[in-house]
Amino acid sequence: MTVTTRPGGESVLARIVADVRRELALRMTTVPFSQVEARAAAAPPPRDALPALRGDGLRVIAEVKRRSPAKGPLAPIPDPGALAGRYVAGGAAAISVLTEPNWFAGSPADLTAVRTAVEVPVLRKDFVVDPYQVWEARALGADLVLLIVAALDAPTLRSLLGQVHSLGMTALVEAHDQAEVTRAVEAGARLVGVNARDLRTLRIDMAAFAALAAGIPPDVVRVAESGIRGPADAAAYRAAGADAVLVGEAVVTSPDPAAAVAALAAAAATEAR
């Protein structure tokens, strides 16, 4: 795949984060932090996601995802809650919800709909760069928040991770190379995702997880992300040490989302850790 940058060399990730910061600045002037804080305080307590994502077999985090920068439109998803319910019926251990509007066609309303529909842990998947977004996630009922190492400097990563933990949530800290895995672990991550897709270039490297898994301590839950086309890929990730896989396109485009999730989990159900 050709490296996806602007002529000046700006990566896809940098462009997404710039858009997120503009949207965030507008939201922060429209909805004062005091309101977000009050909503977060009134939200039901967060679910503990770590036990749900580790155990015998492979756990599946199924994603509510309408589009992606790499593939464009994936599915219209008129009822995110109903889709999440089908994922859970197929055995999904958690649901990931894209809330970024410009590149992924997501919204906070999608997360609210999913939270209302299912009892499993729910991940707010967005480009979190400010504590305001962490409090937003809690106000929406999220149990997990995505933190992308490549989008954050070390002090900001550590600060946001501490904020997530202080609100009782779990951070899925996403890395794509050894330096980022090291930063995630040193910051105190308890849940580390290795993304086979480098968000700066949109390139996929299916060997990334196997190459990096050994650098993740055994007490940290390991998630393999991206590039999962079906059960064979899920089984390969499990054999390489994944506790869970995060899957979007393969399940959201399936005519039978419940069966797609069940097949992914079953493919590696008996693999030894």
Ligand SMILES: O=P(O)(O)OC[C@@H](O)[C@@H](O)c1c[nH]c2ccccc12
The other form holds:
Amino acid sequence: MTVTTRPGGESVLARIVADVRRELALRMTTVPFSQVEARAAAAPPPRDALPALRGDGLRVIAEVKRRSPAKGPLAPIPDPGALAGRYVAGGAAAISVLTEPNWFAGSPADLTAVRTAVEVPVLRKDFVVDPYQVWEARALGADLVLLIVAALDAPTLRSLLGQVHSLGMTALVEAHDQAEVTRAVEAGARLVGVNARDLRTLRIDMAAFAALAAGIPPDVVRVAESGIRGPADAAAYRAAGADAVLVGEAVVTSPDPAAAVAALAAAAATEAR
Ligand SMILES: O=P(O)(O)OC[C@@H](O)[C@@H](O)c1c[nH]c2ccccc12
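One more: the block was the form predicted alone; return the form predicted together with this ligand.
Starting with the chain above, the whole complex follows.
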């Protein structure tokens, strides 16, 4: 399959993953795996994410994101832990932290800062392609790890998922179309996210979740990701079967992040079902 975004260009996802692999290769030579392993062993034990993400009402996963390839700079976020604290005050069930530096202006230190500031599960949102990064995530204190189906072949997805589970964490397995949902479920995902944004082209399709939700088995927790501007979008996703929504831009740009999170969760509770 070939997906082109610009005339003669490579997909955005492929370009990001190429950068991530380059930096990973460098880290692997400077920080030996044994050191990452030791840090993971010393990290606080993982928090159980699935019970936090499914229940009555819609759960909100609020994201710490400074910039994105689609939108450019969003918010400076000088204190990620304080922002995460506001999210939790508003009722966030989990926090997503972008740790990718070049395209999202994130850092691994952001994740550790958030993990120590809040008591809810924390997701490492990055482009994970190698077991080294899964161990790194645990060493940083992550409870959840994002795995993007479009960036991984089937055997790699399966083995990374096994790695995440064996370290006691939960994988958020991200899909964008029916074939990817099937691959996620077949690999053993217990938490599946449907990203409205196609990471190859950066285009948003808010109808993607509703089209794919029915194909996700009922025992799998379902997350609708990206493009959620406010309570009406959250309510629509809840009505379409979302257990949780993953929201970045709308909450990082809000003057009152706690109120923004609370409004997302509350609107869905009253308008859906
Ligand atoms: O800022 P938004 O549109 O609310 O989106 C949040 C989140 O879904 C988005 O950041 C995201 C979803 N999947 C990703 C994979 C990699 C990087 C980023 C993402």
